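For reference, the chain that follows is the form predicted on its own, supplied as C-alpha cells.
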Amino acid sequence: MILPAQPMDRAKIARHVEDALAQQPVTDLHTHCYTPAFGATRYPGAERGGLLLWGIDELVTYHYLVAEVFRIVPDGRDGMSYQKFWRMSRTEQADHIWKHLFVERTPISEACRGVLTTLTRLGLDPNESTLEPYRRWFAQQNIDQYIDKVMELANVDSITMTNPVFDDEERAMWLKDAAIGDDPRFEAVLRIDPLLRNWKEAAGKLAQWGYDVTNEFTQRTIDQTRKFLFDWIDRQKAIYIAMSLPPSFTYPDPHQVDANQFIEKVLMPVCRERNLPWAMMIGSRLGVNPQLGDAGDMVGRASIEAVTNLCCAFPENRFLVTMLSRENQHELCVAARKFGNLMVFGCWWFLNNPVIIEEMTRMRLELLGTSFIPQHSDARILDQLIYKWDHTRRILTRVLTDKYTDLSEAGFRLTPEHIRKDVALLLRENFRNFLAP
C-alpha cells in the first residue's frame, strides 16, 4: 500500500509562492500607457505634452482620486465647484487632492494607497506635506530610462497599449509615422468602439477617411470596412481588437441590426483571417455624472448571454472577456467552463479592490483551475504599473498559499516546480498562448 504524501508545511508553501510571484515577469495585457514617441507629461510644471502620462501630478489627479476628493470637499463647499476645479492647472488640482486626501485625512482608500505604494517603491518618503519634493524628483528623470525603471520595479516584461483609432489626436500620430509604435517594450491593440456602439456615425467617419462605406451593409461597405480594419491592424501591428461595451450589450440584438451585421460580416471574419482575439470589456455606463469628467462613469450589470451566444456562434473565433459588475463574475466563470474559446481576464476598473480581487481569484481558481488571467493593470498612468502589480502579487500570495495548502492536505505531492509553472501560466503564458494557440 502506498502511503499518502506528507503535506508540505504551510509556511514553506507561502515562501515558494512568494518567491515564484516575485521572480515571474508579467505580460500586462491591458493598459492605457504609451510609448514615449506619443509624447509625454513634461516636468517641471507637469504640463501634458502627449499621451504618455507619468509623474506625481498625474498620479494624484487620477480620476479615482478626483471622484474621491469631491466626496470630501463637495461641489459648492468652500467655493470648490466642479467648474472651478476644472479651471485649475494640473498642479493646483494635485495640490488640492493631496491636501484633502493625503494630509488632512488618512489615505486609506485603495486609490490613495496605490500612490503611497508607488512612491515608496520608487524610494521616496510618502509622508511629505506638499508635492514639491516629488515634483523636483520627477523633474530629474529621463522618461525613457524611467519606463525601464518602472517596468523593473513592477517586473513587467511587456506593456499592452490601448489604441483607439477613432481618437483624432492619436490617429493623426499613427498616420504621420506608423513607427511610433515600434518600441519593443510596448504592443498595440486596435480599439474600435464606435463601429459597434454607433455604426452610422462610424460609417460617416470611414467615408471621410476615403473608404467607400455607406450606412447600409452592402457587399461594398462590408469589403471596405474590412479593409479599414486590415489597414489599421497592419499599421499598429495590433495583437488583438478591443471594445468597451455598455451593460445593455447583447448578441444577437433584435433592435441593433447594424451591430449584428458588423459582428457577423466584418469583425468575426477579420479576426479569423488575422488570427486575433476580440477583447470585450463589458459593463461601463458612461457619463453618469458628466460634471466629473472621466471620473463620472459607473458600473452596470450585463447579460452573459451575449458572451455565450458569441462563443457558440463563432467557435473558430477567440474572445477575451472581462466584466465590470461583481454580480456577473460567477456566471462568467461558469461560461468559461463551457467554451474553450473564452478567456476570462482581469479585475477591471471598479473591481480593482483587494477584497473583490481576492474573492474573484479564489472563485476562478476553484472553477477554472489555472486557465484564466487573474489581472491586468488597466494603468492610465505609467507609474501605476508599480502599485497595481505589487498589490496583485500580495493578493495572489495569500490566495495561492491557501489553495496549495488545501491541495497538499488532500495528499497531492506539491513541489516548487508546480508552483513556478502555475504562476508563469497566470501572469504570462495563458495570455501569450491564447494569442497564438
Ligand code: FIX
Contents of the next structure:
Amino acid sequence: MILPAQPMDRAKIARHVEDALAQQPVTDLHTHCYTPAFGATRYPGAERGGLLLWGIDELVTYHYLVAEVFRIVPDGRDGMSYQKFWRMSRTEQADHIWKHLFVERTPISEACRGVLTTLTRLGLDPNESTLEPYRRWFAQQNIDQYIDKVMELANVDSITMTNPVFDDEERAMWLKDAAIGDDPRFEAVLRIDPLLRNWKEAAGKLAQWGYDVTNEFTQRTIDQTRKFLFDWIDRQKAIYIAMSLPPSFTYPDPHQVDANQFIEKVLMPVCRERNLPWAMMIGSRLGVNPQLGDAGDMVGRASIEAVTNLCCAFPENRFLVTMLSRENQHELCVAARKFGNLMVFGCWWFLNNPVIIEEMTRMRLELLGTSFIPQHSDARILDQLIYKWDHTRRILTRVLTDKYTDLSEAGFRLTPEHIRKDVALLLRENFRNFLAP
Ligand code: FIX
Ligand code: ZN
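Output block for the form predicted in complex with the named molecule, input the form predicted on its own:
Once more the chain from above appears, this time first in line as the rest of the complex follows.
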C-alpha cells in the first residue's frame, strides 16, 4: 500500500494560499465605476464633475455610510433632517459623516472599516480628526494615474462598469461620444432594468428614441426592441446584459405577460445571437425609504424557481446570478448543481460583510468546488476597489486554507500549483470562460 505523502502542513498551505491570492489579478465583474472620459470628481472642493467618483469625499459619503450616519443623527434630531443633509455640499456631508461615524464613534462597521483600509493602503494615516489632510493629498492626484495606482493596489486587471441605458445623463454621453468607454482598463455592461421592471414605460421611451415599438408584442415591436439591444450592445461593446430584479421576480410570471414575452421573444434570442450571458441580480426592493436616496433600498427573499425555470427553459443561454437575500444562498448553490448554464457570483451589497462572505464561500466550495465566482466589488467609488479586494482576499485566505488542509489530511497530494490554478479560476478565469465558453 502506498502511504500518502506527508500532508502539507497548515502553515505552509496558508503561505501558498496567501501568495496565490496576492499574485492573482482579479477581473471585477460588477462595479459602478467609470472611465475618466465620463468625467471625474474634481479636487480641491470635491465637486462632482462626472460619473467617475473617487477621493475622500466620495468615499465618506458612500450611500452605505449615509444610511449609517442617519442612525446616529436621525432625521428630526439635533437639527438634522433628510432635506438639510441633501442640501449640504458633498464636503459638508462628508464632514458630518466623518465626525459622527469615525471620530465620535468607533468606525467598526464594514463600510467604515473599508475607508480605513483604503486610506492605510494608500499610505495615509486613517486617524485624522478632520478630512482636510486627505483632501490636500487627493488634490495632488492625477485621476488617470490614480486609476492605475488603485488597480495595482487592488490587483484588479479589469473593471467592469454598469451602464444603465435608461439613465438619461449617461445615455446622452454615449450618444455624444461612442468611444467614451474605450479604455483598456474598463469593460461595459448593458444594464436594462426598466425593460423588465416596467415594460410599458420602457417601450414608450424606445418609441421616443425612434424605435418602432408599441406596448403590444407585435413582430415589429419584437424586432425593434431586439434592434435597440443590438444597437447598445454594439455601441457599448457590452460583455453581458444585466438587470437587478425585485424579490417578487418570477418566471414565467402569471401576472406579467409582458415580462414573459420580453424574456422569451427579445432578451433570450438577443443573448444567444450575441453569445452574451444575462446577469440577474435578484432581491433588491428599491426605495423603502426614498428620503435616503441610493441608501434607501432594501433586501427581500426571492424565488429560486425563477432561476431554475429560466436555466431549464433556455439551455442555450447562460445566466450569471447573484441573489441579495442570505436566505436564498443555499438554494442558489443547489440550483447551480443542476444547471451548467448557471454561474453563481458575488456576495452582493448587504451580503458583503465578512461573516456572511465566509459562510457563503465555504458553502459554495463544498457544494460547487471551484465552479463559481466568489466575489465582485460593486464599487461605486473607484478607491473602494482597494478595500473590497483586500478584505475579500483575507477571507478567501482563511476559507481556502481550511479547505486545503481538509484535503491534505484526506490524503490528497496538494501542490502549490493546485492552489494557484484554483485561485486563478475563482478570481478571473471562471468569469472569462463563462463569457466566451
Ligand atoms: O443594482 C445594483 O447594481 C446595486 O449593486 C446597486 O444599486 C447598489 O446601490 C449598490 O451599489 C450595492 O452595493
Ligand atoms: Zn451594483
